[in-house]
Amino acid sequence: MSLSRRNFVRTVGLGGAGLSTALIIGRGREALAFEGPAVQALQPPDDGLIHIDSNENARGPGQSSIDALHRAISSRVGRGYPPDYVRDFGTVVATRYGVDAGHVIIGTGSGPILEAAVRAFCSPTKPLVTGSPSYSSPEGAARRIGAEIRALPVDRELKLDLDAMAQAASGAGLVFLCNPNNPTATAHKLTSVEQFVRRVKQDSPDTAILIDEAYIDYVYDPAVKTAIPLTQEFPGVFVARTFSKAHGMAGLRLGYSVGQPATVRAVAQAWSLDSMNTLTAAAGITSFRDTAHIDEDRQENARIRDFTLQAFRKMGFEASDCQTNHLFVDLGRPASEFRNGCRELGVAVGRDFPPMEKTHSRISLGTMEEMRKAVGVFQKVLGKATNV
């Protein structure tokens, strides 16, 4: 599919909602800049598969964000560089968290921020500490710069093992804490995260801590909260957030990080975070302010999550505690076997996640309609008939 500049303006600006929404969601393209083979910049919006493999928000952004995109399309897009509201996005974020604009950096998604963080604080003599399995982008960055990787197995509940990670943090350059964790879908409450941060900073003051909160908008446990307040107390502690999940804007590429000025400057100087464009800025500001839409999306995600969990339980399979928009299910068989069987029947599910790829599979949550169809496929592949 080709998309010329002129056709893009026509499509988005004149109400081509189907195509524009597909591009905004960006389905099936998780961590494309950091993992996997190169693919075409754009894919057909419908390749015949139900894509529940990359943790995007299948419902896309709220209507207010779509409307903001349409309003932003005009001849002004072609005259000069992005107007003031690109800068305004950082101000909006800073105001939400009660910090100055100098405490916020913006990236094209949170991926470049994670890459920059590893490059800023790790080196061949400064290891990266992370969980296993956890989001693998920081590990890839560490390998590229020759940094040691200390990957600590998750605990019996499939949560990040904070005690083991704190012990391994001594002398490390960066600790990567994905909370809630991808792929295991589990989360630690804020009090546990705070204890962890205090312990690491006491034992190894120069070690930086990056807390990735990509999925925090989906949590149902009220004790799981953002760690952004901790960033203002401790140097070298910072939080990354993305618009690719609850905001439904994976295809528009928008993320940010909050920390103390010296910390975020170090990150920004270590790696190009790219430049947010006018359309992303317009949609981002609107979506950030549309808290009602995020609440609605959280509720819908919970409804779909409960339906899918119930379906697997009726088939005799259990999943970890799910605080995200994906499940991590113990199928007792290789993820590749399950994945190949599902794909043959029109459903794409998650890739391998070592060291648990022999037993567990990650399934992203699509729309309710998609999950009803996917459950039928799961029943056939797993050989379990249920009345769902």
Ligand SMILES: Cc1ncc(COP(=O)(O)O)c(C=O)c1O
Given for the second form:
Amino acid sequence: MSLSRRNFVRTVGLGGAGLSTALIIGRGREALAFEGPAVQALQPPDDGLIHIDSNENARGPGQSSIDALHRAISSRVGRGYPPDYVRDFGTVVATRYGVDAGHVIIGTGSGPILEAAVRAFCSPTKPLVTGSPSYSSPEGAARRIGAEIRALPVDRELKLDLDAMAQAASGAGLVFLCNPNNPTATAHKLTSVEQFVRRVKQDSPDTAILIDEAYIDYVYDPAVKTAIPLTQEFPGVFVARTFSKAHGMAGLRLGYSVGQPATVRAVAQAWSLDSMNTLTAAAGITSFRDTAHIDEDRQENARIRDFTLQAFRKMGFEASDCQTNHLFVDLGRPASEFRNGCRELGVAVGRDFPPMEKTHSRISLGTMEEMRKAVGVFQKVLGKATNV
Ligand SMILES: Cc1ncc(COP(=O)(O)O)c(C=O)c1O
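Now that you have shown the form predicted alone, what about the form predicted together with the named molecule?
Time for the whole complex; same chain goes first.
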């Protein structure tokens, strides 16, 4: 059967089924089985596991964004080139932060922005400074271009060691500051980030600083705030944000960066970023404006986080401070052992995160229903049946 318009419409939920639209969009890389042979032919089958192994948003986007997608689907998408939504998306973001559109660049997710940042500011003579463990894609980009990597271990609370990173920044091309940090889930207050930026910029003015705020919508500490205002004061300081987390749009691929025009232009010129599609832009504009939905998602994430943390505590295991949609738990055993045990019982948890893979596991937060089932599996694997 060919993928007729009717089937296409069903795929995105217009046909009234709508059941899985949010889940599909919210989970970027996940394979989800779907009704209809034509669609099944396009999708790898569901592997039947509960996936809490990558930090996606199990709840997907808000209803307003799904409605915006539906409205944007028409034969008009055949005329993609005057991309009004794409331009409007940049304007909407710029307006929120009180800057001109030239201070914002857009990417198909923030991943490409991170790649571009390393390519713009690092080289075989200009190292990358990052945390260990931290989000590893900038390290991958540095390796690809032959740049030295200075990876500084997190401190005893599993927070990025800002002091050590500031020292290592001397002469570096780029500092990657993931705040909150993936995988350790910890975050620094804005005052600490500001001190760090001032120190690095004083000691090593040519070093660029990328503050990755992928998880900032999930923080509970009011002193942890966006560093976007700082980007306007310092050349070479910029923030990256993604729609893959609280906005629940990993599958739609949308991210952006804010900094001074010369800084973000240098990033945009280093890598091909400018290919957002109009449907994503339409949903992105709506999601960005629907702050009530982001608040609801934060609250739901907190409820699920507290439930899961409590379950681990009852089993005698502690996690680091969690300001994200994933936990980093000290299980006192290799992550691979826990992971293999969980997988046999239908739950996929996070990969190894060296240098902490001998003790800590990362567990992404799924829906409450998924976490209730997952906790039952954790109890079996860890040999600690308790009443949760
Ligand atoms: C800290 C951090 N930054 C950036 C990304 C990239 O997100 P995306 O490319 O989906 O926007 C991720 C994804 O997990 C992440 O954890």
